[in-house]
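In structure tokens, the next block holds one chain alone, the form predicted on its own.
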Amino acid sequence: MGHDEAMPQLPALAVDIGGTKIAAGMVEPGGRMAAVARVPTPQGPQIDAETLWRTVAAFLERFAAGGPAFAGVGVGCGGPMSWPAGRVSPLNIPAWRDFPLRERLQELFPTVPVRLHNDAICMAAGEHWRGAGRGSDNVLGIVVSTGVGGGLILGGHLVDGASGNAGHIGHVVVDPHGPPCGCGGQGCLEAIARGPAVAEWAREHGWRTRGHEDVTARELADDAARGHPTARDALDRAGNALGVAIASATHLCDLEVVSVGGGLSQAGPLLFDPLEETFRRHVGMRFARRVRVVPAALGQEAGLLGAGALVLAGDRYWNGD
């Protein structure tokens, strides 16, 4: 018998690592969120792995005074990442690469399943568990971010692929002659949607140009919104790159609803309103007319919340024992 079935009625700890903060909490089997904590990812070039790992642990373990009281452990971590195994080198976080995460934490907690994934494969299952894609068998994830990252649910469970990579969405290539991507690639959705890419793209065309090297996406949703037409037009650009991917993944998937988070999603009818348009010119087939493109219900619990289903839900969002 499995951890799911034998203990049903615990919580699980879910565990959130990114770059700027790690955060924790309670997940409930019915999917309420408790007792949740957070605190900054150490950073800089004196951090080192074990440093930073002792940071996590000793957060982590302020959750498991006098015994650990839930089912087990649910991971999300920024990529790439070897999976199942969980050994991380994240983009974002350069102390780690090649670090044993689930090995440390499964020495850690040694009595309960540890389950680690993409943060973003994290964020599609909690929508799809308790969020916009809730009820519907074949949901798309996609966190607009620093990154562009991806989660896909088909047949009511998450699809992992040869290497728990399915569903990443940020290599799409949407614009062969467009711009180079930091995986190698060309013209990639993340070479052109994800938030900094976004700003830079808007300074080089005469937003902000002089002194503001390290503005953000949202200081340019926020210009967008006073109707600063390079601003808009750099949210266009972005929301027609997104477009067009959906309507890609959507024809080879047949997907039911596609959820967008992540921060520049925060942008609104700006970025959504030139996405929907171009997504509605781009799909011929009727079955794929049929799919909803919504912003992500959650917020900042859809990465902890599907960690938690990891283990809460895991004949539907596990596959990696």
Contents of the next structure:
Protein chains: 2
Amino acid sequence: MGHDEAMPQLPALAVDIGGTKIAAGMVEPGGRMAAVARVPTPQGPQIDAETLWRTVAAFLERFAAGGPAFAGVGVGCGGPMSWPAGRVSPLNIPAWRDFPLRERLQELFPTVPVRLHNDAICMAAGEHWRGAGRGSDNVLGIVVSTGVGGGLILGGHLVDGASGNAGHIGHVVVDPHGPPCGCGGQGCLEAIARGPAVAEWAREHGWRTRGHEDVTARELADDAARGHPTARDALDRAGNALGVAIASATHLCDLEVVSVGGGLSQAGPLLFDPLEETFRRHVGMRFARRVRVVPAALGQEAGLLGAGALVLAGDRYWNGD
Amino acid sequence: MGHDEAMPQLPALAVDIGGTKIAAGMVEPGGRMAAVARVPTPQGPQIDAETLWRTVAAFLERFAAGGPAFAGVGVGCGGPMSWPAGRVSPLNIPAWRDFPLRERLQELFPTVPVRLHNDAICMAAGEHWRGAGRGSDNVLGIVVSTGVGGGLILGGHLVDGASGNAGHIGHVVVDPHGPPCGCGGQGCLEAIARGPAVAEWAREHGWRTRGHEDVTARELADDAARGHPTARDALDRAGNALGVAIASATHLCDLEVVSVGGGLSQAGPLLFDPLEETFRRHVGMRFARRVRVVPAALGQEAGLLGAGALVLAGDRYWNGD
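With the form predicted on its own in hand, show me what the form predicted in complex with another copy of the chain looks like.
Full complex below, order starting with the chain above.
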């Protein structure tokens, strides 16, 4: 921590590669985002691995050329991936399967370090570095979106686990007899609380969507806010599942702060109230009752800030090579 | 790790304070137990805090006087406790409530460091240092006994969390609608899998105990081994609950090895087979399927070895003052 913050430093080039868009930002050592740019992620059956890579490379070269010198490149990308090697197979980017993203970026920017991690882990690092978890040493950052991901900071340092996969709160079991999960397991948090599962449950119970799939979770939250009982029940169910998983994580890891972000968290109290109620029912131990469950503070820039932190605060957030 | 193992070292005086007995051992730097002694823990309504302390102090002074010089004192004690201050309120030692055990031991042995942790955490440290978790950097050690406790090693280091309580696997939720737990929560692993709960469930379902309470879990395992269907069902239920909790912990922490010890683990395959089956049903992610769930290797000496490791390998197992 000391040396990172004592020296005058260059900014980091931060990159966030998702299924719908690619974002780049210049993150200053203090955490300010000096510049941001975004392009849509090329999609469709005709997009192969190299086509997508050329888009990413051209976008980043252009962005970097217009900015100051930078200390390194920090990247968040959807998983799964091999870590720290950075060969990525993002669920929502079918063009890349075992694609050597970190290696390619290192070839593109040969004079500075390139560090890559799961996008949910970058968001958690961002929330710890400059968001809702700032100042606490034991933090779980959760992202509830198309999937449910997360990252774990213990003792002030990002935890990677055996293969860089620590923080996978989405696959904590919240109901052993619950629905099958895309991971092959059963009753995982993600199987119940990911946006599409929440919307699907509501539809099965009589709620009608009026838009296309991408916006259903937001529509659901809107309907719930207007008092639609099935929409409320669906958010209750997701909140309950989050409460159970957070109680388990709190007991196992002795956390101080749990931040919850991602699209579904925009539902606000409609999600957080049942979450809190269920969480309180399941945390009995005194140490666990002290934990604070709060909305993520950084919004959509959390991922970029966390990617920047892999470079700018590597002593806390980077254990790779 | 380097400096602890490079220098020639004195042994550690290791202490394990439980509800039924107090054990002391001289642990050599390589992990050999050079000497062990045990006395019963004074019990009953007439035992107050100071009476119990005098028994502990006299026993340890006598044990230490008969042995070599030692580098420090490592202590495991039942929780809850304040950590690292070491004020203890062990559930099964009613005479001590907020008792300043670490401070008293420091007064008794003023020239060496005294380090104290939860007994289940010491057992996990022991299994990591010289037992089933040796050589792996990401290990959860579980103890299934009167309670269900544990300790968590990530990145090769003991994790303490915000208040020294990390590793509380017993309060991971395995069934959100399950039985109430002594902690005040509901559906915790401990509420289902602790020895007395397993025996009670069996009794409620028609299994008859023939002995007194202390031996019911062992009798249950014996009856299960003879094919008693209710006894088998009771161990199945405990194994299933362990399997769910271990799947959750594995996903959250990206573990390599989970060791399971304590009295109930003596049931062997009658417990481990349903555990493994349920665990496999709930771990879908590829990284999680690699974890090995194994019986603890050290038996009843794990706690003493781990207490010794707080002193002898403090760079890995001691984050306190």
